[in-house]
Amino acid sequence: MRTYFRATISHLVLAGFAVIALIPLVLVLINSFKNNSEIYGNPFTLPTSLSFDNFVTAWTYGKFAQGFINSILLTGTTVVVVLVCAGLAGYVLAVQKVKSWPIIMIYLTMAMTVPIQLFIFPLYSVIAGAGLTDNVFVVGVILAAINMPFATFLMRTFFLNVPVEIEEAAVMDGLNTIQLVTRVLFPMVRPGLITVGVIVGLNAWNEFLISSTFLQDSSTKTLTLGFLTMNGTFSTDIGTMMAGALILIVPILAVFIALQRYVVDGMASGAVKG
């Protein structure tokens, strides 16, 4: 009875945050299809129709068709640089084959901590004088160099985790380094490459800062970029701007909720060691 009553209790409170963090999410969907005068009326309410006109006004306004697009690059640009580059910094670092590895750690870790406030001017600067504004594959980068000190720490835990058996083994058997974690390591480590990816693409599509200072050109901005130039305009409009927040986070919903098993398993995995 013990077990079974902590268990109820477990499961209520986890309901819970499940229903506190589902509320702002349904009621953005309930209002993205009303006009102001229900939301004004009152905001729980159901639609009394199902009309598109807040998603037209806001897929036109907000240029969300090249939008998507941009965001789709920055994002699989971010990601692409920093599974790349954490992942074999990672293994590098958990087998210890760098004689300073104790100091890059020190690095990364003091890296972390560093508001990118802080560069935002010089770096600037540097991309500017380069003329390399406006473009997409540069933020990307850029958004890439933020975000790999956190997935060289998260490569390295589950790289620690694989037995050194293994490698060898592979050594033993005539692979050479690149086929060795190409062919035996990455695909070990699937878990935490699929988790690292999963939170900086997070990152990347969410990404204000970095992208509203290196995009300019309107045929450069990102989607999250498109739905803030809207508040302008469509401020008093709660049913338009509620339409643009939901085509905002309905694909990287949709992307998290169909990785969430690898998500878990990869987050439970990855902190076994540190």
Second form
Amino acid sequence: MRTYFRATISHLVLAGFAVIALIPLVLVLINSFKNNSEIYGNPFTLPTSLSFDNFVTAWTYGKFAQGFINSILLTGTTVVVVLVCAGLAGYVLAVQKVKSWPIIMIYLTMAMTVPIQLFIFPLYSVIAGAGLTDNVFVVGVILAAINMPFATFLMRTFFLNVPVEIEEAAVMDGLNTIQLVTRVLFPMVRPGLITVGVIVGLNAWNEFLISSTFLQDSSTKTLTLGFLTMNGTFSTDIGTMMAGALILIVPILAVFIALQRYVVDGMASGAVKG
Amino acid sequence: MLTTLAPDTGRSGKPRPVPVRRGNHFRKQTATNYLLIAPALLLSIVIVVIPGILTLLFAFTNWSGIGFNFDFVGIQNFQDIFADPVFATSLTNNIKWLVLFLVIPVIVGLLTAALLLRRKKMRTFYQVIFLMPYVLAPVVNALVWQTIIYNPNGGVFGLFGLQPPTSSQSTSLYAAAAVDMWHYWGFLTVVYLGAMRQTPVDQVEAASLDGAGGWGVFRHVYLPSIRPTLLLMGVMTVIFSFLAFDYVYLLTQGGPAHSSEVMGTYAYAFAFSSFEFGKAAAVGLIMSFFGLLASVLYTWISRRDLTR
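I would like to compare: after the form predicted alone, may I see the structure of the form predicted in complex with the partner chain?
Every chain and every other molecule in the complex is listed next, the one we just looked at coming first.
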């Protein structure tokens, strides 16, 4: 009886926190289908009819078609650069074949905690001077550099779990280091690559400070920045704002739920910046 | 430094064989390995370290950010900043932010992680829900709260006849911090739960046999076992609290009347509103100083993990 009572309490507490996490998202969902007079009455009521007008307005004025393309290009750049560079670096640090590896590890730890505000001002000046602002690929590479230390650490732990024997067998077969890494080890650490890819991808997709500073032109704005520009025009049009929010929320939650195992594993195995 | 480190292969299983063929082949292999690690290091150095060093330099100049014309002004920027009451407000707000984040999300994270430890079936379900705000963009989270919760016309606050907390000087900082904490605590749940699950089962069983209740087991077995994780996340919280930017900038822009200004928004305004990049660099340097203290602490705490 007592254990039953305890289990109920713990379920209630967990459900309570789940409600706290979900309430704002549920409000987005139900209000995105409502017109403003319905919302002004009470934001908690369910919509009386399913109207998609809000979505059409949000899609057009938030320039979401362009935003999706820009966000995909930016995030793709970051993920590819990080996976290649951090994958290779993680391997070298795991097998410790370079003598200075402890110094490199300490360098990466320090680099992981360097604040954006310490380097953004000169970086902006140089990039602007070179005429490279408003370029999603440049921002993608900058975000890759910021995510590199953490990604390298995470890749290193995945390489550490590959048995030494496999590497030895490959070397016996006459593979050189590059063949060994690309043909044998990368396929073996595939879960690691997915974990790092998803976490870094989410970071890049959601990033605000660097993107908003370097992408000012409306044709280069990412999805989140396009949504932000709607705020001024539509701040009194709650239904349209909620529809815009829902368009941004649904794809991210879909990817997250599909790949949640990798995200949760990655977070549980090491501190992830956010 | 190098010589004090014990040689360790760092991998399970057989010890790594000493390379037999030295000379040419070995040197070539080392070169290949440096080549493999070079792209990651070069990117980090060019984009993060070199501009970081430039910031150190520019903090002592009157640089406007446009072109590279500037004069050295000594410690003038720092004198101006320390004399500015807004800087004092910003620093105080960063410290308030730090205290809030070291208390509320940590307690909620520990509580939910401890409860999830026993809920084996529902564990994944709850973790996914708790993490949902965490995986969404700060822009989305901030605008959702501003539009449908804090909004006095049509939002939840309006429904209850409340004024928006973002536009009052006494509550603006907490209004921004609340949204950030709402988005952040689920991450701590997952990290803490991951650490708690590493606790050896026999320790838990031994404590239960000794008659320890749920709280006793948590207090005397799980809490000591996750101490390194608690410490690490604490240090991370210190670092990020001094760098807080997104939610403040998006929800209050540091206002009203600078009441929610933090060092991040204060520096940003110098650079991109008044084009005083020299002063922005100086504030960036001050913020980094706090981060650096925590970073040194972090490197020190995790030194064993790093060189294992």
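Take the two forms, find the largest set of C-alpha atoms that superpose within 1.5 Å, and that set is the rigid core. Computed from a predicted model, the values in this text were never measured in an experiment. Positions refer to the first chain, counted from 1.
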For this session: For S219, state whether the C-alpha moves by 2 Å or more between the two forms after rigid core superposition.
Result: no
